[in-house]
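To begin, one chain is listed below as structure tokens, in the form predicted alone.
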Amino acid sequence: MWEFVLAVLRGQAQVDFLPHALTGAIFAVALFAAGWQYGVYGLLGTAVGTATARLLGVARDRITAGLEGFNACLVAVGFAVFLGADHLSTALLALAGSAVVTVVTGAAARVLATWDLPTFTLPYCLMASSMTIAAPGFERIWHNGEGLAALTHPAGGPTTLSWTDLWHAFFADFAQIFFMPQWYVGLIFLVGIFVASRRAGVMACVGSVVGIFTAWALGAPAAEVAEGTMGYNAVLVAMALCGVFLVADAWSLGYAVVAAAAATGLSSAMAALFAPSGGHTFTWPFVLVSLVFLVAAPAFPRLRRPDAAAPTDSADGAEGAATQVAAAA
């Protein structure tokens, strides 16, 4: 039982590549701080995904490291945010989705294994995009009036960032990975990252800064930057490409910064692409940019892939997070 609890907590932490149970517990606190329903959905979704993987006989090291829980966590919380956390239909769909995403993860892993690539959050993106596009067509699960589909339009509103906008954006970038816009929730998430690994925490901060600067330089509306919707993908990209899937050094740092900026620009493109169908960007920019940059990495001898390390729950868990490179393939 205790082993399962630890696997669930690591599953929450693996949203940010960290197989660290204490970090997972802090992430749960952050979700509860945003709303008790989101904390419950996050834990239950992760538990269902982990249990489904065990039932289907997935390799024990993947389950122990939390690699079968993070997509399920995001699916459950995403369903709660977009379908309304207070509805029974949402709870049932979230539980079902958390189980089904385990199958999607297996399928994605088999396909991407051909190129020795991790799944990242691709399974969650596929599930969540399908949900937001399809849900308005079913009266028993859609409770939000009109659907999410909308025509795209040019950005509007002031683009000048105030000091308040800047520090709100910095912390909200971490919270928006879990759909939460509150800056204080992002602060709790950031604390959880630093608890697992100082290196991962620094790279998360680098990603947030790069996302904010890129969005400002391109003229994104200040309100969107401040609520974190322009920078959260940059956070994930920076963490993934410097210290997790590529060895952390000056070369991978520069590579990750460029990729984080690219993900910020792609966020607007994905928002425009999905808007007419009622979809959402989710972490599609992170997934697409990270996969492209990882595919390209072997062409650049100065960039090195780390050797697979055993799952760990140590104070410097970023090294253990590299397990996702091999295990997710």
Given for the second form:
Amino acid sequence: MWEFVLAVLRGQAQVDFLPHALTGAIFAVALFAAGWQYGVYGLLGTAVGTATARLLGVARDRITAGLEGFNACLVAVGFAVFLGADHLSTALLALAGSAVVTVVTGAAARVLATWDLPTFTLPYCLMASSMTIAAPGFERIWHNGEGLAALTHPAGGPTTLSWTDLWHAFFADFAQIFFMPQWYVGLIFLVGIFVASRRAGVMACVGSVVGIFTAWALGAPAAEVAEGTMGYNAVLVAMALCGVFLVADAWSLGYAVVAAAAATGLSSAMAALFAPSGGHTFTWPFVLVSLVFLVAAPAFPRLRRPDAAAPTDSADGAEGAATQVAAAA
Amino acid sequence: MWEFVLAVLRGQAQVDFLPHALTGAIFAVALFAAGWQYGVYGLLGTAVGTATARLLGVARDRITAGLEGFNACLVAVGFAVFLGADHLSTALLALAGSAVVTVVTGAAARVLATWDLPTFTLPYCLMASSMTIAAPGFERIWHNGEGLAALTHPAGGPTTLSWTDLWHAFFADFAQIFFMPQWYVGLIFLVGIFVASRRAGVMACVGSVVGIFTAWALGAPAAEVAEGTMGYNAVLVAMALCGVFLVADAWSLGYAVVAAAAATGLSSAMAALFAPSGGHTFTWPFVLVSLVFLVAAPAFPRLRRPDAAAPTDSADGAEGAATQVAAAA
Amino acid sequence: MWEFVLAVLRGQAQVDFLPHALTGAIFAVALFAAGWQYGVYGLLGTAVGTATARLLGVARDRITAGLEGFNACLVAVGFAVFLGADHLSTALLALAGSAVVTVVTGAAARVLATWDLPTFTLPYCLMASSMTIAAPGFERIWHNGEGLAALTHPAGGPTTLSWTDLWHAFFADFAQIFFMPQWYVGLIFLVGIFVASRRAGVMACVGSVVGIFTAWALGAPAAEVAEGTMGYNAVLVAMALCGVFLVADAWSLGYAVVAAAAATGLSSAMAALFAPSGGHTFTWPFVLVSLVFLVAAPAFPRLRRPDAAAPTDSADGAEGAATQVAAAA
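Given the form predicted alone above, I would also like to look at the protein as it appears in the form predicted in complex with another copy of the chain.
What follows is the whole complex; the chain from before opens it.
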């Protein structure tokens, strides 16, 4: 039982690549700070996903490391945000989605293992996109009036970032990974990341800064930047590519910065691509950019992938690297 | 010549995974019952696809088992339904499409073989989607006035299923695999399935029931359920995952039921996704859900894949399993 | 330095599969004839892509053959055409895009090598589509007023091709590969192709004729045919499948003609598919059709792939074949 609780907490933390139970607990606190329903959805989703994986007999090390929980966590919270947390239909769908995403994870893991790639949050993106696009077609689960399908229009409004916009954006970038726009929720998430690994925390900050700078330089509306929607993918990309799936050094840092900037630009493309169907961006930019940059890495001898068999750099708490890489291998 | 006729009939039956010539003949009767043109398109399409494969030198066992015919059959019938069966342009395009889909089948088979997966009706979905989306751009082949590109709106109308709706839906689910909405056409298809394999027939019924229940539970419009558009993917998924590509037992039955429900939900997502381009759902939900659930299966030790080398369970007529699995291997 | 210049010129020529420096120089002349900015963008883009590959340590033979330049060339010219060549923001983005596409090329090459496939212009298509769809969301890079997102409508207008339409279309098909609609620009490109390889030149002509005939037969608007937008994909497909990636003989000629016709139909589908997001067709039809027809080829014993180890048919200048095939292997 205690082992299961630890697996669930690690599952929450694995959203940010960190198989660290205390970090997972802090992430849960952050979700409760945003709204108690989100905290409940997050924990129950992770638990359902982890339990489904056990029921189906998934390899024990994947479950223990929390790798069967993080997609389910995001699916449950995502359903709560987009379908309304207070409806019974949403709760039932979130439970079902958290279970089914385990199958999608198994599929993504097997296909991507062909190129030694991890799944990232691809299973969650597939599941959440399917659900949000499908929902308006079903009257018992759609309670939001008009659908969301619309053609995009060119951005308007001010692009100048005030000091308040800037620091709100910096912290909100960590919170938007879980769809939350509040800066203080992001601050709690950042504390959780630093608790697990100083290096991961630094890279998260680097990603947030790169995301904000890129969005400003390209001319994104200031309001979007301030609530974190332009920068959360950059945070995840920077963490993934410098220290987790590539050995942290000057080359992977530069690689991660370029990738984080690319993911920021891609955020706008994914929004326009999904808009006519009523879909959302979720973490698609992070998933696509990270997969592309990681699968390309062996072509560039200057970039080194961590040796899955080697002892992890536990001094800095980056044990997530070897875990996810080993799981992908 | 007689061998070719048998291959064509098996090709028609392979739409439902059944390499059984008599079943193919019954399926042809069902298409003729829906409209003589559809019967002709179906038979000619299957024949053209099979003949193209022979011309190009495809492996003989694939041709004999009808695996080079079923996508062509659906392509031809699909063109007839969506472009109008009575136009010469449609007939010429259907012939061309039935030939070209052989190449798409070869491509899909080679790529999916990387993970021991069959093609399902992916080649047909690619071909038919391309054609329906492209057609309004060409004046000589588009005779239906306004195009179909539109944004979706949330579902409206009654969701309560009458008794008539229910049994119409149950049979129409078998007919909509071939785009036909008539319950009696579906009944003939179901007879054909039972002739080849009692187990396949039972699973088809299970899939239809799961599809109807899921659609009702989620709140799909009753009219759509009654004409079979919400349930035909569930029928195919249930047949594929319990008894054909996974050994039939309690675990694969549960797995197939979950997958059939997921495919029903995905039907709405695919409709909204294709709507702005003027595309159709075809059997995309079946293909995507079946590929995901099948490629994930090795991660779940409780699910067993049939041994392609072992003698087939001919007592129950499920010889399609080993055939398609062997072809995928 | 001289070696780098040769690699850049070969990179320009590799857009048409020709690792031939003189051809690259002629292609540059064609771009300058269309507008001096396009010539500059093309050369600088190719140079940045090639230099980035060297910086990242990509295998030397890929760089020397120009395989790290052709996607960057198209990215830079594409950005200039769609975002406006005269803006500083466009120039900076084109430089960034030409560098990043090197990573996308590495990713595509590794994934597609699983099935012995080359990347074609897939990296460019991914990059250019992302950019055009994302651009209207950013105020500092979008200077074209209203966005381009729209639903397609059925084609209208005359479909009868005049003699002027016909010969304009024939040459414009070669120019539209680089987004240029002028017949004389296409003529210069064609001269460049013939300089490198008579066979490639003949197949380019065959592709153009097939594209024009198919577009006319299906009923495409005459204006689109005349400016080359319906035929440039057919040109690339015909060259790729008969003589470069498949040994030129009667079978591959027939195969290439069918594929070129399919790509022409697919052009309309891709346009309708991207329209609601504001995206463009680019060379997606060529990439998708060529990948499908090439990955399927081993299923058809009548088609022969060139032996990468064998000496190339240098008498006819088709050294591109072995180069790209070897790079894919």
